[in-house]
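Read the single chain below, which is given as C-alpha cells and is the form predicted alone.
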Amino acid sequence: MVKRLVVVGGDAAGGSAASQARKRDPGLDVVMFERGRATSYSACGIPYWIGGAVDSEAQLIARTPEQHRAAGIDVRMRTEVVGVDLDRRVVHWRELDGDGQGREPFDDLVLATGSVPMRPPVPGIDAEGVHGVQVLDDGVALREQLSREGVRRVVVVGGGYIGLEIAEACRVRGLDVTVVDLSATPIGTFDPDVGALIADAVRREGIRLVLSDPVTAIEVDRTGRARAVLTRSGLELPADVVVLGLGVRPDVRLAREAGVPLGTSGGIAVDARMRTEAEGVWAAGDCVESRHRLSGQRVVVALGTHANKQGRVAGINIGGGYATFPGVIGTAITKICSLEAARTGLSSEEAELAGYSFVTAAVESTTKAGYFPGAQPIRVKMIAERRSGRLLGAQVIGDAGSAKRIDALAICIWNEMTVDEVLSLDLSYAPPFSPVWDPVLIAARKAFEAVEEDIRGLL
C-alpha cells in the first residue's frame, strides 16, 4: 500500500520536509497544503524588496509550486488546513479563494505552520492600515499600502530585527518613519552597550526612535483606519501606515486543537528527529521549540536557517533515513542602515538567567589593516565563563565587512572552546581583509586577560 505524507505549510520547513521525504522514498504520496500564494520563499528578504534593494518578489521565491509538482509533490495552493483528526488520521481543509472543502488522509503528518506576528492587546491593533510582516503575502500588502498616494508617515511598533529593517526600507522610500519600543535600546537580544550603537545608527538615518515608551492604543479615523499611535507617556504619533515589528509567536493552533503536546516555550514539543509525542506526527520550523545548547532551555527561534534544517531532518526520517537536529545557539545577523550587527551564544542577561558567572571584554578595531583604504570601525564583545574561560557569547557591530566574523565565533561556541583557544586560532590575514591581529583575536586576548584577572582575584 502506498503511504501518504501530508505537509501543512509550504515554506522553508514544509517544502524541505516534503522534498527530502519524496527524494528518499520516491513511492511516497506527498500532499502539501499552503494557504498563501507562494511556496519556499525568503521571508527575510521582504524588507529588502520593500526598500527596493531586491527588484521583484519573484526573486525571493526559491522553489515555485510548479517546481514542487514536477518533483512529485501534490501542492494545494491557497488552501488552509482547518483541523487535524488524529484518530481518523485525516486533515480537514478549505479553499480560500473558493467554496471547496474536504478531508485528506495521512499516514504521516508534518506540521510546518510557521509563526504569526505578535499583536499587543491594545485598542485599534486590528484596524485597517495596521500590518504585520511575516509571510510574502504580508509583504505584498504592505508594499501596496506604502505606494498609495498620500502616504507619508509610517510608525513601526517594535524595535527588533524586522522592525528596524522595515523602518529602514520605509526611509529608503522617502517616508517619515518613527519606531516605538518599550525597551531602552533596540533589539533586546544585544547587550545594552551594543544596542545603544544600533540606536545611534538608526537616528543617523533620520528615523525617530521612541524608546522605553510602550504603545497603549492605535487611534482610528471615522472610516476605521489607523491614523495615530498613542504611547504611555502621552505621545500621539500620526501615522498613515502602522507596521508591527514586535516579533512573532509560534502558530500552534492546529497542534493544540488536535491534542499534539506543546513544550514549555509555547512551541510544539519535538525530539531530536523532529517527532512530536503524537504517533506519526512531525513538526518543523517556526512553530516548534528547540534546545539551546548553552542554556539548556527550550526556546522558539524563528529563522529560515533552522526551519530549512529541521524540515530536512523530518523529511529524511520520514523517508526512511536517520537524521537529528542538534539544537541552536542563537546566532543572528542584520544590517541596520549603514551598520552591520551580529550576535551568537548568550547575551549578558541570558547568561545570568542561565546561571552562569562570567566576565566580559570588548575591543574597538578596524575591519582591514588601519592603513588600508576602506578600513571601517568594528567592535567585538565576548562573554566568557569565569574560571573556565569557555566562550558563552559574542556580539559584533561595525560598518561594512564587520558582522560575518560572527560565524567564526559561532563555530567556537558550538564546539565549546575557551577564549584562550580562540586566541590561538589560525585565522587568515592580509591587509585588505583584517589587521594582523584580527578583531576576533584581539577580543579573545582581552577576554582571556579578564578571565585570568578574575582568577587572581579569587586567590
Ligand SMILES: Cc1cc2nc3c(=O)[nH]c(=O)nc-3n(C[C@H](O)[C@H](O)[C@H](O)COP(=O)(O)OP(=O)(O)OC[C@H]3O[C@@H](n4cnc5c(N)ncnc54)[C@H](O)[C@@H]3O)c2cc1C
Second form
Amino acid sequence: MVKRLVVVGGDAAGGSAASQARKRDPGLDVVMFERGRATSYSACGIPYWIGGAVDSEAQLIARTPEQHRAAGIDVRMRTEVVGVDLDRRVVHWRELDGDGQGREPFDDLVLATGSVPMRPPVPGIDAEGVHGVQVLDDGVALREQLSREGVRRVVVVGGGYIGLEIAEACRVRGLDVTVVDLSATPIGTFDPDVGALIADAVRREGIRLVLSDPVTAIEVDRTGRARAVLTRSGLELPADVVVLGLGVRPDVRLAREAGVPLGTSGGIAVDARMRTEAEGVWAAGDCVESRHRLSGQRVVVALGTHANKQGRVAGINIGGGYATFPGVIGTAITKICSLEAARTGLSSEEAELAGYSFVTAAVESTTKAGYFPGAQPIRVKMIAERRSGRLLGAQVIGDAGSAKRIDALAICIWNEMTVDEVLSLDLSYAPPFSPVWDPVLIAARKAFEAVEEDIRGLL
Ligand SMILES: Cc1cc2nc3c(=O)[nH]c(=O)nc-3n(C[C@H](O)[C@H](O)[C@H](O)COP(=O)(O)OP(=O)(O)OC[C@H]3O[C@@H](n4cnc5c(N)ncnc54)[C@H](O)[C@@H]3O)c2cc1C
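Got the form predicted alone; any chance of the form predicted in complex with the ligand too?
First the chain shown before, then all remaining chains and molecules of the complex.
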C-alpha cells in the first residue's frame, strides 16, 4: 500500500523535508500544505528586498509550488491545516481563498509551522498598521504599507536583529526611523560591550535609538490605526507604520492542541532524528527546540540555517534513510548598517547561566594588513573557560570582511578546542586578507594570557 506523508508548512523546513522524503522514496505520496502565497522562500532576504538591494520578490523564492509539483509533491497553496487528529491519523484543512475544507489522511506527518513574531501585551498591539515580519507575505504587506503615500515615520518596537535589519531597510528608503527597546543595548544575544558598538552604528545611520525604555502602549486613531508608540519614560513616538522586532516564538498551536509533547523551552520536543514523541509525527525548523551543545539545555533558535538542515534530516529518515541533527552552538551573523556582527557559542550571560566559570578577552585589529588599502577596524571577543582554557564563545564585529571569521571559531567551539589550540591554527595569511596574525589568532592569544593569569592568581 502506498504510504502518505503530510507536511504542514511549505518553507525552509517543510520544503526540505518534503523534497528529501520524496527523493529517497519515489513511491511516497507527499502532500504539503502552505497557507501563504509562496513556498521555499528566503524570509532572511525580506529586509534587503524592502531596502532595494534585491529587486524583486521572485528573487527570494528558491522553489515555487510548480517546481515542487514537478518533483512529485502535491502542494496545496493558501490552505491552512487547522487541526491534527492523531487517533484517526488525519489533518483537517480549510482553503483561505474559498470555502473548501476537508481531511487528509497521513502515515507520517511533519510539523514545520515556523514561528510567530512576539507581541508585547500592551494596548493597541493588534491595531492596523502594526506589522510582524516572519513569512514572505508579511514582507509583502509591510513593503506595501511603506510605499503608501504620506508614510514618513516608522517605529520599530524591539532591537533584535530582524528589527534592526528592517529599521535599516526603512532608513535606506528615506524614512524617519526610531527603534525602541527595553534593554540597554540592542541585540541581546551579544555581550553589552559589542551591543554598544552596534548601537553606535545604528545611530550613525540616522536611526533614532531609544534604549532602556519599554513600550507601554500603541496609541490608535479613530479608524483603529496605530498612530504613535508610547514608552514608560513618557515618550510619544509618532508612527505611520509600527514594526515588531522583538524576536519570535515557536508556532506550536497545532502540536499542542493535538497532544504532541512540547519541550522545556516551549518548542516541539524532538529527538536527533527529528521525531516527536507521537508515533509517526516529525517536526523541524523554528517550531522545534534543539540541544545546545555547550550548555546542554534545550533551546529554540529560530534560524534558517537550522530549519533547512532539520527538514533535510526529517525527510531522509521518513524516506527510509538515517540522519541526525547534532544540535546547535548559537552561531549567527548579521549586517547592521555599516557593521558586520557575528557570534558563536555562549555569550557571557549565557555562559554564566550555564554554570561556566570563565575569563574574557577582546582585541582591536584590522581586516587586512594595517598598511593595506581598505584595511578596516575589527574587534574580536572571546570567552574561555577558566583553567581548561576551552573556547566557550566568540563575538566578532567590524567593517566589511569581519564577520565571516566567526565560522573558523564556530568549528573550534564545535570541536571543543582550547584557546591555546586556536592560537596555533594554520590559518591563511596574505596582506589583502588579514594581518600576519589574523584578528582571531590575536584574540586567542589574549584569551590564553587571560586564562594563564587567572591560573597564576589561583596558585
Ligand atoms: C526578516 C527575517 C530575516 C531573517 N534572517 C535570517 C538570517 O539572516 N539567517 C538565518 O539563519 N535565519 C534568518 N531568519 C530566520 C529564518 O527565516 C527562519 O528561521 C526560517 O524561515 C524558518 O523556517 P521554517 O520552515 O521553520 O519556518 P517558516 O519560514 O516560518 O515557514 C513556516 C511556513 O509554514 C506555514 N504554516 C504555518 N502554519 C501553517 C498551517 N497551520 N497550515 C499551513 N501552513 C502553515 C507558514 O505560512 C510558513 O510559510 C530571518 C527571518 C526573518 C523574518
